[in-house]
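Just one chain follows, in the form predicted alone, and it is written as structure tokens.
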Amino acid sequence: MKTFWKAAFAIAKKDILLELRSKEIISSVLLFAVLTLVIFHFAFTADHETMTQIAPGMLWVAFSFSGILSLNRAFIPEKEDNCMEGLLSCPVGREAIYMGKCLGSFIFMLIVEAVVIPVCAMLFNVDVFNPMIIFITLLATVGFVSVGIIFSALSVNTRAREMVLPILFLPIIVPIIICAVSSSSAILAGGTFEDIKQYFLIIVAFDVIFFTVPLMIFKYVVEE
């Protein structure tokens, strides 16, 4: 176990020095996160009460479509720099490195969330720094990444990956983001854990779910 998590962590440490160092990925899902608010911002005037009901979607659009733009990219290195095989014949289980890509995934999606949570309650006025709403958020975050891996992994060898994953990613994805949607909303009306305990619920059936089936199936997704 301890040489797992060493292995997964070492993958995850060099997918964010090559970030670090590149700055492709988290540039431009920044900058196409903030833009998408922004767009929205001047897309809607409503009142407050309208906002706390819609900043949520909107919220998760920007979310969610970032997020695909850095998936797109969790496999591109390895396969442009011929990298794949050599990562595949580490003497490391393929679990360990389906971990580390997810661990490095989550970290960038936490760093878009850190920068577009402070952007949404700026243009919208609404309270999305309620703990609660962080807690949904990072909750749906780690089903949105461990799903989001294994297609990543099954789309990169295709010609039109950047169409294949979200094809195949956002239907499988759906039921997290209504329910992080449907609650954060809630939340922002005045609800209390009660109100979406339904929605809490079923974010963390689908995590395990999430999380289970795509790391025991991973190494039948990379092999060639």
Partner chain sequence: MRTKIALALGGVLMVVALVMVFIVVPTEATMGNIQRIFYFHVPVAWNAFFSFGVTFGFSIAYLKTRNPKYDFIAESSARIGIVFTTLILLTGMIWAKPIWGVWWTWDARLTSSFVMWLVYIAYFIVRSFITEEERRYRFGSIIGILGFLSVPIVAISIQLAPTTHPKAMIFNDGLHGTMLATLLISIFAMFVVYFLFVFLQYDNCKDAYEIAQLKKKLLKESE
Contents of the next structure:
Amino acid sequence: MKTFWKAAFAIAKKDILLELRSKEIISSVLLFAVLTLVIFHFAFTADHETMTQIAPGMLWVAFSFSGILSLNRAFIPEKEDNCMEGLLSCPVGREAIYMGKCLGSFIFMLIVEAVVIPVCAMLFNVDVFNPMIIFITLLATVGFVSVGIIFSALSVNTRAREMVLPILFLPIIVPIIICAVSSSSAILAGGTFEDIKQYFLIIVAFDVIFFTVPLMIFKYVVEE
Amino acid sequence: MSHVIECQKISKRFGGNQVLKDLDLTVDAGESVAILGPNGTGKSTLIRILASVMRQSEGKVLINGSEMKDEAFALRSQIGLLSHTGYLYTSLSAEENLKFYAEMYSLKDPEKRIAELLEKVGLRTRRFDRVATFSRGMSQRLGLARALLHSPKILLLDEPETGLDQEGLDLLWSIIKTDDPDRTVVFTSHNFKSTVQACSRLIILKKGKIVYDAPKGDLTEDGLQALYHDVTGGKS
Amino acid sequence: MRTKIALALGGVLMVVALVMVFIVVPTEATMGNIQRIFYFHVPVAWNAFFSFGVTFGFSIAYLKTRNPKYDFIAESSARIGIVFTTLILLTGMIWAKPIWGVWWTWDARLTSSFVMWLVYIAYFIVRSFITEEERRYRFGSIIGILGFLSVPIVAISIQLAPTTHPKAMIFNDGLHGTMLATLLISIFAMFVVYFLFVFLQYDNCKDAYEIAQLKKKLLKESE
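Mind giving me the form predicted together with its partner chain, seeing as the form predicted alone was just shown?
Let's see the whole complex now, leading with the same chain.
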């Protein structure tokens, strides 16, 4: 158990260090996410009330698309110089590798969200910078990343990998998007935790299922 | 006393493509085994199965008497692997790469071992430089340092000469021999000269089967070349 | 042999089902004749879920055993599942137009069937992107497992929204006598048809695989 976490943290730390070196992905993904919001402004110029209604949707479109951009790159460092094989030859379980990659991408998504949520709140004058919404967003990001990582590991070994990830990933995370958007809207409309309890439970169920099962089958993705 | 490596009837298929067929192989402590053979004959596959980064379709692999399938976790820490690539992150420095792998191997005193290895492979002065700026020979040497980091009892090398000149390759082998002369080494190669220098036993694979297996004896480079062409039917 | 049995049984059952649907069963009071599509729509829906369930099971079996035959079954079943899901959507739309006045609404059942359809379309597209056989089977199995797990959770999450889709009436007292009998016969007929298609598709996969093997062998020998 100790080696599991040690290896997972080492991988996450290494991924963050790699990203800090180049800063390529984080800067372009952030720019892309903000651009999505700008495009939304031009696509739906509307009054404040309508904006409040569609704001959570805008957020999750921005998260999904920028998430795909970054998830698509998640396994590129392991592909270069065939590092995945080097990782596999280490005395750690494949579960630890999956966990480490998830942690790295989770932190990455948190940074994106930490920028996009306040920017959205500011640009559209809607109160999405709200503790309940942030809590739901964090919870939804867990399932979002854990599905994304296994498909990212899979797509990096196929032709046309840039295409493979979104077509697998988007339909599967439909429940996450529905629940995160609906519960955020309910909160913006003045709802309490009781109103969003059902959505909350589905997100938790999704997180549990789509973390445990990929954790179990990740070895079949990376090991021939 | 059990063998260091023991393969029992190993087969590997990719879809319908049979790469290895019922391969039996035992390697004893301190041996340096060269595996030669034409391309696509299963050399790399065999190395990968021994390193447990690939699973055999059938058969058993035992390392020091324990079955790989059951104890892959513990057994992997006794094995070092170097392939045509060094498994290095090119945006990280030499030292950062080694530090990362030291954490993956849960090394006790990583600083000391890393410093020692960097010295051995002649990269001490370049330790803060990114691997991307390294020459082919330097990154292959760093890859070797990575493979030797946890002082494995068994070293597996898959065509380590790729992209190296004879001088670079000789340097690589001298490092391997000085780090621990008693280490068990299994390597694949296309280079007759360094094979003759490095191995104590010679295996030739053809179409997934062992067609020649004998101690090197006093074989010379020319002798090996003649033998190889004789056994494989002229193709290299 | 099994194909012939399935063909004969399926043929007979289909004819019986058609006679029941168009001649025997009474016309439903409020919806009229269009309701008869229900005897097609429901069996197809049940069998679509069943097909993807089979894909799920054999995907696990493949990963455990690495026997290509299990992947052939998983793939064949998913292929039929897609045909069935397409039919769910089409028959649903044909029914919806006169009853709801629109071809499509983003209703819970419609949306979840549609998402399911998208998941398995992706399953086939991604498989076609992978040239190496062993990897195609392996990745296919992973998508077959994760895709199937997503089906119920999509359905539940969408169901939180109010639905206009008719409730399943089979197990409460909504459906009686000849209507229930007709439905059950239709379901069974469709079930046999499912097996017929899977058998055919499986033989197809196996033949294609064997031909590819022979080709490889010939190429190797001619080298």
